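Just one chain is shown here, as structure tokens, and it is the form predicted alone.
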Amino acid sequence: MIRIEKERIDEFIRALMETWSVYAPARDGKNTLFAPVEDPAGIDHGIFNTDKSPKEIFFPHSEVLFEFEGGEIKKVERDARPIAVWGLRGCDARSLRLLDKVFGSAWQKPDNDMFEDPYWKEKYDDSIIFGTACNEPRSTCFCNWFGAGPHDGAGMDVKVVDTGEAFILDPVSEKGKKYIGSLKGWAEATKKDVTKMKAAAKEADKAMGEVFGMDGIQEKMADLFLKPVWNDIGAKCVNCGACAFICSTCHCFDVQDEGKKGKKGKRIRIWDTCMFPIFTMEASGHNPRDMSKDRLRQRFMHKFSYFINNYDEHLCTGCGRCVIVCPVNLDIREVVREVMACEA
């Protein structure tokens, strides 16, 4: 572990920028997001969890896949430098690992090889993730429901802990250990630093709410597929899609061609969501999910049943963004509790 005094953190980021394209928490008016770093002074190290999900770094809201002219396909020029992400919270670091199961490793149970997404892989595979431990979790945080915690390092290459006067960089992955081992001119963390880290982790764990048992939720969801519970829950939802667009693990998308057919144009991948009525609209005009409750059920079935069946993990990390942004106060935690309490 190395120790970086806070007054020297800009120096560390500048050194990182020599090799990497660095993204870090920043403010854009009233919103907070992960933005490319042009000047380390623009990083806001005090942002707890960005309003916008950092999945945009690797899976942009709108991304040009390629351009075409006549019968020729042209590859889009991209920044050749690998990506470094600074200040990612544990819930978001885990979300990237979950998305990599879909786009990167591309394998499902029991033994299904899937399509590997080259646009994701060229950005994520060579990236390095500096995750920041959460010393003061919010009331909307529930990462502990999924076996994690405020100081958990899963999905990170280097875990960063703020001890007040310094940042302690603790390598987690082999990539992180290799990087930290290559650094020169930085002091080793002291015993006092380690003591502060342990104390901060203990206090953060105490601040978390009670863990809700999730065992068997995938089977329960499946058993309740046709039950009235979804009518009651769906009656509150307005299908605005805000939860899906700020979610760090939702990954539905549409592909569209812009330009003149057969001439010049570009193919674009753009986010979509199962919460929108048109998402499952068929060419015939029939919509198998024409009711609001059907679309709400699909979102929860994907997160807590289908994804578990395919990957043995929940498609949720407990970041709490959807709890904050929902205009009708539909709390994902309350939905899970209601479903688990319902008789099949």
The other form holds:
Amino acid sequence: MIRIEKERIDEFIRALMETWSVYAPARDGKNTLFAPVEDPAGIDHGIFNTDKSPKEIFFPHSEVLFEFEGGEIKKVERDARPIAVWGLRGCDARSLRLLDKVFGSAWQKPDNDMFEDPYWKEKYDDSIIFGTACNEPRSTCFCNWFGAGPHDGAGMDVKVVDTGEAFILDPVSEKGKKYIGSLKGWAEATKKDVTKMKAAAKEADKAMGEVFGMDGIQEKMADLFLKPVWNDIGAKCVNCGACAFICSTCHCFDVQDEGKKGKKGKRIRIWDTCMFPIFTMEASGHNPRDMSKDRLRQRFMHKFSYFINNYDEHLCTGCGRCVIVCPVNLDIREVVREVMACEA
Amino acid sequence: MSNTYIPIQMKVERIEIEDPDKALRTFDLVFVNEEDKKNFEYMPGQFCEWSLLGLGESPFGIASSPTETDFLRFTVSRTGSVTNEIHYLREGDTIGIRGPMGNWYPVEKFKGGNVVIIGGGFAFTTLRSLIVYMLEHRKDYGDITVIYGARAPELFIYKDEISEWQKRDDIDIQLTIDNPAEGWDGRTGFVPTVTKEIAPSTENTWVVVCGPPIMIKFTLPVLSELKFADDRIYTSLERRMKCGIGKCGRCNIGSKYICIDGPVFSLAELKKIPEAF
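Any chance you could show the form predicted together with its partner chain after that form predicted alone?
Below: every chain and molecule of the assembly, starting with the one above.
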């Protein structure tokens, strides 16, 4: 564990920028997001969980898969430097790990790299994640529902704790240990720092809401598939898709071509969501998820039933963004409570 | 690391119009690069994404059999924007494909058993692949019965080939059209009804059903009535697709993705997924 006095943090980031392409929380007008760092002085270390989810660092809103000219296909070169993320919160660090299960692995088809996503892997595999422990969780935070907590280091390479006067860098993964071990010129964290860290973690835990037990939710949801509970829950949903676009784990995408046939153009993938009717609309006009409630059910079942069946985890880390942006106040925690309270 | 999103190049070698409305065209594609040909191994029931640069992609079942090594065959119905452009293709044009994708009809499991193949309309593509494959490995299988229905006699696809099969004594071809038509001396009636009339024996028999959703929906209960077990009945499903490798998230039925867990499912598997029906 090393300690970086706050007035020297720019120095640390600048050193990081020598080999890494660094992303950190930034302001874009009224919104907060993760942006490439050009000047460490511009990093706002006070930003809590960013409005926009950091998934876009590794899975951009729109990403060029390749360019073409006539019949020729050209791969697009990207910044070859590995990515370092500074200031990622625990929920988001775990979200990236969930996305890595989808994109980074051939989980469904072991040993077959046809099922690995090269665009994700070229960014995420070599990345280093500096996560910031949350000292003051918000009312919308519910990471503790998923066995995590505001000071949990899962999914991070290095956990960073703000003790007021300094950042304490606590390596979590092998990659993190190696990086911290390679640094020179930084003091070890003191006993006093460790005491402060412990106290901060305790305070943060206290600020979290009560844990809601979700055991068996995947079977419960499956049993309720055809039940009217989805009509009740979905009645006010307007299918705007804001929840999915802001979500740190939603990862459905569309593939579209830009440009003209036989000319210059590019194939891009763009975020998409199961909330939109066209998502599953077939060329014949048939739509297997015709009704608003069918689509709402799909989103929640993907998170709390299907993903568990396929990857043994919930596809939600309790970041609370969807709770904040939903225009009709559809709270994912209420959905879970309602489902768990429903008789199959 | 391989990149599944990059299509391989194919040349359109032969085009055949299958119906009087010219809404169904069969395309035989050949590999432009020898290396791609070597790497492309598939089984009956698998599909490819056709990839037209500047237009987009659409998934189609492979109608050729892996035993036909010189070409890949597809039959495309003109329905949406991509398929419309596909119909404008001419012999000699180059296109991209990605694949093969998905699972396949369990031809290994079928070995030593009788196989009943039930198809409807132009969904006969992967069934053709299966039939050609089994005929090529004829001694591995018992009786092969094909029940194939179309709205009218001219709407059967692969008519010449079916005529050839009708001449053989090692495959039973039962064609049916919806309503009587002039010059048609075969069966009339919908596929489910005709299946009930033919009533194939369940004895050591596997069934493969592929056709329009409405045909599948009414044929499955008939098969159950005939006492076929759920794990002896296979069907092939379709959904809107993009990536074809289980990432983009749109072709799922419940926890299963049609593109990687399917498109072939047994009725036993489907009964566990309420969204499948």
